[in-house]
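In structure tokens, one chain follows: the form predicted on its own.
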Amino acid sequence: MNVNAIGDIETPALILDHAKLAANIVRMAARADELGVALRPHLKTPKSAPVAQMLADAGANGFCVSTLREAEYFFAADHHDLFYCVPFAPAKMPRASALIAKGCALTLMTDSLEGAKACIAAAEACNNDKPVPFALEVDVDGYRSGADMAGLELIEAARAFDRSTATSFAGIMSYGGASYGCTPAGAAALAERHVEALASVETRLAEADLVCPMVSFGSTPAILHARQLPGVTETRCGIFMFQDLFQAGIGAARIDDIALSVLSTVIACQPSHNRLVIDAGGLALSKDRSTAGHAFDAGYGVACDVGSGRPIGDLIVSEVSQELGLVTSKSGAVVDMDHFRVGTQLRILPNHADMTAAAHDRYHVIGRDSSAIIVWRRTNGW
């Protein structure tokens, strides 16, 4: 569906900004080109077949997805090299092993030899004819799941899949989440720590005679900040299609980067309040508050022009409710009413780009002069 101008989208709406979608992409092609590794992204941002496709246009290795609904949809994209890289549940064994049965390269993870064993009895009950390829992530930060790397459980885990007629052994991973709340310095630092911990992991796996195919590392600000990956075959990162408030804060970004945003409309004016209030709330914009507590703090998202798309002072939505805003001046500097009749347009940028997304089924896709040129779909749910 295609819509003539941004002045004729209903609000509030999810807008996505074609060229500044483009330029991110091609930027971390270019940083996975240059640190010799290939490019896994993380489709759990976008979910939308059209991103994708820019992606493997650019040159993705394959693709990470985060629910099995992703996997389904992406696969009937033709996108067949897909990695659901969260801690499997088994009890979604027959999905995975539908999709694997039709031909999709559907790579599954688990963190403990617990899970491991549980996810094995299910792919065994499966039956399939194809084995299931299965990878265990590596805690090295102790930022969110992943196996001790230093004990035992991960080999035996590894020796499982690999034992089993049911499943095979696809390699290791790590996650570097702790990047977010790291200084670029630190995000580099952190990179070759996960490094470190993949190749010892990678030696004693060897050690134990078990083959070790991919080496997988991710984070948007990890990769974007390392000095080097040895070792690594692949790298995942999501958030860098999109950017959002918080990578800019972080230096992962520059607010020019952000590509995504709300667009909602002025629907009163309180002089007395100097505030404006719109009409995207916290369930247009998430109520993630993520900025929060950091000097780049931009309440639930800055308030943008919207023909240009840059910020307007220091306009910031300031509290929400479900399905209003508040904006306000950060320095408590008047708003200028007179500006912002009501039915004037905003562009909002998110806090977290994934998060915002989620609520909205669907991108108004616009071109360098704001007009509105397609609709992107985008699958939600699980």
The other form holds:
2 protein chains.
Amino acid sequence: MNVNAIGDIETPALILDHAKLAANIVRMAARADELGVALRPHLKTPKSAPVAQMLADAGANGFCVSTLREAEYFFAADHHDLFYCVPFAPAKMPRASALIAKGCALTLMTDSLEGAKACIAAAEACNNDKPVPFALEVDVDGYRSGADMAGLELIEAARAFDRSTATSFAGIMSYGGASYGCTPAGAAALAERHVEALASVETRLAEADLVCPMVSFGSTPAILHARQLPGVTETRCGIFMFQDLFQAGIGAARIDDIALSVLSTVIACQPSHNRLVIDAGGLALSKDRSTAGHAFDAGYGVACDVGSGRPIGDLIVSEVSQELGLVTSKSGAVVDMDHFRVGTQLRILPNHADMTAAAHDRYHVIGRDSSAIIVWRRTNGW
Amino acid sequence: MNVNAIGDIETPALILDHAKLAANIVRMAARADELGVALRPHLKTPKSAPVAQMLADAGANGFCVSTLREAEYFFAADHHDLFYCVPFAPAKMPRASALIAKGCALTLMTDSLEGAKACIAAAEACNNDKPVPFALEVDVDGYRSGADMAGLELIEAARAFDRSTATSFAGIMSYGGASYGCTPAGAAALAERHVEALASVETRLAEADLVCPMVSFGSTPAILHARQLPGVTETRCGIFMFQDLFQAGIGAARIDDIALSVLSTVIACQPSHNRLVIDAGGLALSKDRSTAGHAFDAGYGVACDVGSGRPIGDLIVSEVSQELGLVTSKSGAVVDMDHFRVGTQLRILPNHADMTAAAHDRYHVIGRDSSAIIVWRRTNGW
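Output the form predicted in complex with another copy of the chain next; the form predicted on its own has already been displayed.
Below: every chain and molecule of the assembly, starting with the one above.
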């Protein structure tokens, strides 16, 4: 599977820069140390065992997953402490339960008394020897899922998990997803609000004799910019590993930090339209348009030189269909067709690395000490 | 792999309604008959052999593919007449050539003299016994790839393919992708322009003693609305099989024609935000937002009842993250939480069926005469 040069890789294909990935991991591990919290990275970003191993080697304390397929795959790769931090669909309990029976320290999550009751009933039906640990999500800013932080329901749900012999209460979490729309200062303020909210919920749970082993808070920008995280036991973050144009646009990364790109080939040159056509379209790049509201709207990605990985002028992928991308200059500068003949490779930086990686079943890993390009597999689907 | 009831399917998952698929195929086959042209459906939509077989049984004359993986997969499933109708990257020639050597009637495509020269050199390097057939794409309305239709380059490229012993000239094609932004009347007018353009190119090629066995024109809306297609030998179209909200929005389908949906589960209810959270997000639904400019902007999809497959009020998926979708009422009507408890399944109609299907490795096929739900595999990637 290994190839010796980027030129030998069939396009479209994912390129992962090992040196940048390693530097991003070191930076986040240092950040977690500085904040004095454990780092629980999210494996929905890489979906690949060698990346999990790099994170573990850098001191990660367990991982997050977003699908049961990820949980099964990473458990098989000897990563046992996993937090499936998406509200749990009770019908998935037999699969989760089977993992726990095999020795996986899998924690599940829900965000309401109703959800807790349904999950407890599902856990009871599985007749596991071990209780299924459940955390509860707190809604701090209405961003996504999560229980009303001031209401009684959260306390009742925690008590229900604690009382059932089929489950245990693992703690609380919140997700600072709104930090993706923040300046660095805004992300720091958001982190502060979440820390306060989690502390107040923890206090109320303690008053009800319910202990929170886990107080989990996440989002890459919030962790990067937080001043401190008192009371938080672990941070969840994923995109920091690969970074992307969206993170660069909100000041959470530099363009040079972006470790993931899509290798593509010029398949048509259209001087009369001042554009190139490449063989990476909506599938290979994803249709994520999250940079649309940014100062630099990158379309569907930024076109880079294949060797240096650096942007070429202001060339972006401005349009995509399923397997085609149109590369144009943002300012309308003349594209020198002599530099981009049919067959030329280009690397495209992604808007949102998680979404872009999702259509691909492997990474081509460059930038290691050894010059050989190696292949790392991904586990997609559910 | 088969299950007896939708309730037994783990979510998120693709549901394919066999009866609607069959009706959509019959309708398009009748339309091609009416126009007196051969039907060459695009398999980039289903990426599944049983769907190709249904199309073949309905009289399809060969197929289009958009990746070499599709070509290899469908050739292995005994579909031999394949048109890879994306401008060809010369480095892919060994794989294409290997298929042709095995007996696949694979036609490739490019859109310039430069592209033709690069493809001819690549074909010569493969030393095939059989010449590699190449078609040329004509740019009629600047929508995507394609050669300037009035220029000399197209004639020279055709002559180059004709003269090389490693290649042959297969004919011409155009893609009416701009029809996706048209009213039905606009799509009919577009088809007319393409027919005239193709005829004029064919005439100029004939004057240069170059014969066009294939005059190929495509796009679902253009075929559906064209008044006639004189001179066109075959039509290319894909999305008609599954249909989607985008096609419904431009009048090329009815909501009831949509054969594809994503089965999801309610994993959180948030009365205070008047919304539901489901376990189908940007991966399971895709981040395609092609209905954004329509009279009914469907967000990331329309929420339907799991049994009937019919929309529930004006509930749409208004926001997504990787594995989560937020379901809200477009008009802000109160969502009756009692009808959507945690664990309730919902079916989501897709904006763009091709993109939505891409993250899934299988279809759960319902609506056949027999009541059992069967699984059809897809072939993703490149």
